[in-house]
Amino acid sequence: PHSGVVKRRSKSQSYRRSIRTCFGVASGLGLTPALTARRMNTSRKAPRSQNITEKVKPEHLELLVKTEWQLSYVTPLYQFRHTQLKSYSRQLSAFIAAEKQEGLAVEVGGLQNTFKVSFSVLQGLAETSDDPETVLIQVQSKPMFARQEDPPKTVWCGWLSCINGNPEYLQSLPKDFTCLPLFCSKGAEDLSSLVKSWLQRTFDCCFGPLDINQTTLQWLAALWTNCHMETNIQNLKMIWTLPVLPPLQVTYTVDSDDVLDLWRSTRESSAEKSREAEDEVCIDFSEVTRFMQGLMSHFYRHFRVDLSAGELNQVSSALGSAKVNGKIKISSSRYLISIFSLLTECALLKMPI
């Protein structure tokens, strides 16, 4: 409808005006001062074991852990309201039904026997007062030849979250914007596209792929190794790709006790030996770099292969796995907050202002 077009344009203009108001006029290079100043933290707290079962419902934890999620970033949502989730469920159900029926009109709130959508608040993951509550989206459907009494099955699941988000950025947003920058999804790609399309049209936001780059993979390798002091990570496994013809893939697996010894020696040799006791729980990226260099040097001594010439594509342990193509699986809920805090930071950095 023509009125819908006007409304969309108005929201887009409001978004651009709000961004200019908050962050200043863009430079000649098309970058705002806030964007050029944003960098990944060079130091972060070491992950500590947390029993979040006291805060998060068991059925929600079952969804979050031991599942491989595809990561995306999403810009702030315009006029999103946590109090309107039931309405969003009806609207998205009708949208998916209409798209699946190739554009035929479907009444909002009518009977959509094929797909049923539910929005819900996933409480217990917000770490600060600035973090909006995580929103869980589930799409259910009945198989074509299912009996009438058979319950529908979840065929797609996704969630929008902000865990330990940058407080300066969150507080600078206008009140009409809700920042949930990390989008995790699993299920059919066509349903992911439909959900993203509806969210973009409804809340004037933009999605983009959130690849897990080399720096983030190195952080995860170090953080998971540090967790071995509390929880057995079994092994640290890394997969590298070397630029030769044909491309060579190297799988490098290190025993947990050996990798922890290397990590401890790296920490002990740090130049910051005089830091105060409370700083001992912090990990600096320079330590992560030395740790990775130690692993690569050890591999070179044994196999005469220089891993630094290649790319790190995957890191995994008993606590989870992460791939450069933006897929991650958390196998233990005890470190979920720490890992998704890192991914929230990555999403905010990848997100264009």
The other form holds:
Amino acid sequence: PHSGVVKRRSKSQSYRRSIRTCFGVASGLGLTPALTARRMNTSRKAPRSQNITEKVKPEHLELLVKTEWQLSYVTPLYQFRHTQLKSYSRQLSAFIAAEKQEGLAVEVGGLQNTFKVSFSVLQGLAETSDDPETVLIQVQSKPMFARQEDPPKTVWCGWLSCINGNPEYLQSLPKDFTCLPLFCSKGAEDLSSLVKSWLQRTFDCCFGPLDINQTTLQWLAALWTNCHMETNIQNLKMIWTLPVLPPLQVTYTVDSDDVLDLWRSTRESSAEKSREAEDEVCIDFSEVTRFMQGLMSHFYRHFRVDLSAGELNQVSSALGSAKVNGKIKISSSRYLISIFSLLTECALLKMPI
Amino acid sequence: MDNSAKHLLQRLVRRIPASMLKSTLDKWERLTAEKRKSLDFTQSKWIITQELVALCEKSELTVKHITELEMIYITENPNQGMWHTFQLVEPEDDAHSVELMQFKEQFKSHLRELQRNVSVKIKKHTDQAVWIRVAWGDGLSSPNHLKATYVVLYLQTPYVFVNALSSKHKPLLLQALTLSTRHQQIKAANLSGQKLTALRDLLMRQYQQVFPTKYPSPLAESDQSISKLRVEKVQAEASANRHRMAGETFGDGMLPALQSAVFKLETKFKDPTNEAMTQRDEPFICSVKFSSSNLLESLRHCASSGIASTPVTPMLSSIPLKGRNYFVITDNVLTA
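For comparison with the form predicted on its own, would you give the structure of this protein in the form predicted in complex with the partner chain?
Okay, now the whole complex, with that chain kicking things off.
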């Protein structure tokens, strides 16, 4: 299947096949105990400002920040090679052209060159030696009425990555599998599904939506607040939706200095623990919970409305924003690694194994 | 018809939804029935606009006539843009006797004294509302009809609703309003929203309110075991109680569709479980915005379902009681 020719298969058939193989491979290799026993980490390192520009090319960073990405999880890729990216670019270009051509009998030929795909390695995002390097996929196209000399525009962009992935799990994978569980994309929905379906067919993997659940949003609120010690986050904004008729949305915005004071106060009560490891500041989820409870109790004292009856939908600060439907935007590259480590963990947990 | 009139007409037609175009033109009465009949409303809006411009040109209509059309459209569809509320205070002795003709004359002359080149149009709507359209120019330039300010007031009531008013023109308009309604002052009423009708109903109390009475018990007798009955009875009583208190605060029927309320909080953080924060001297600064397609209905449901504790806190009940949706809360105000 890895020759230059793209074979057409019915979509549903291929999907079913890949799901089956995924489950088959997983249970057959005895991977299950490593993951099913796991839960979200209850403790993680406090994000440290990193000068990531030394590791990652500036043009790549520019691409990653200030863009809202739609998140998905991906199961490990079978026989993926970082050395074959050129060939993948050709294959995916041909696949997109073939799919777009369907039902467009008139314009055969012309479409072949409308979409140009490029796979490349986005170096520097991987944190540990177990993390495979991030793979960037870009689809470029010329607008319908563009002039000859106009440069092609990037119409779709996505990347597959694994940042600080669970080493136990990564090492337990058989040799032929590459684990890049976090898939971020932006651009037209139809291109997203074409790229996904090509990856599914070629690497026998499967995709699924990655929500940013309540726990992760709470983690982000706390981690971003913690960053205010080094970088101004301006304020912390949280949006809840309460299940009443008509639905009530509550936007709760707290001044950054005050929210940091609250965060410090919830950390102080567990100060002994953080003193133990002085160079590695660890944050425990119990502290995150106490912090959120503090915010909610201040709210309750004024409005006598119980926010925990609703759902936290969105958290944002000057460093970025995250929404429950799996959309994330990072506005500062300094904390990119810690945020995407968290999301990698979520993606690994969400995988159906 | 000059270019500015044409431009104004084109912009206006673009704003009016196709389905309302015919009825709005009918009410305008500036084009004869015959001319109106010649328009084919099944065509694209672009073509209708072309034809309409040609018709108006033939009828020698001017900017003045086009602004009439705009006023008809806005008056009939007031729930767009952002409406801000102001309140007239300290009425003079003769404030209650101001009638429309006198107000019209006074308002125009006061405003023209303050600013040259303003174009003012005043019209009384069927529901007693006085609608004012002001197009502002400055010393040299002629009035800009593309960005007109709309003002709605009910004579002999203290509330004034204003749409699209720039900060530059605000003091001028407020002064002219204060003088011509025979008041000494006007202040921001801290109520704003997209739906003029909702703001008006809230302030004029034009919605069904409920006064404290006991609701009939919703629980019918049944022959279940006594303990279960008791539990149900207690629960039903609590639920009935919540419903009653929700009704007492927010009323019982349809509520004005207010869409948001904002609270700026600068109060101390008090939490018995958090000593460090409770001992802190500085206030905890945050802002809370509630939004919904009908905020008061949502809050009523919060109270009746138990998400909000009853009795409803004065913070939330102030929205309907005081007719405000913008509050700044400090510790002094909170205890007062």
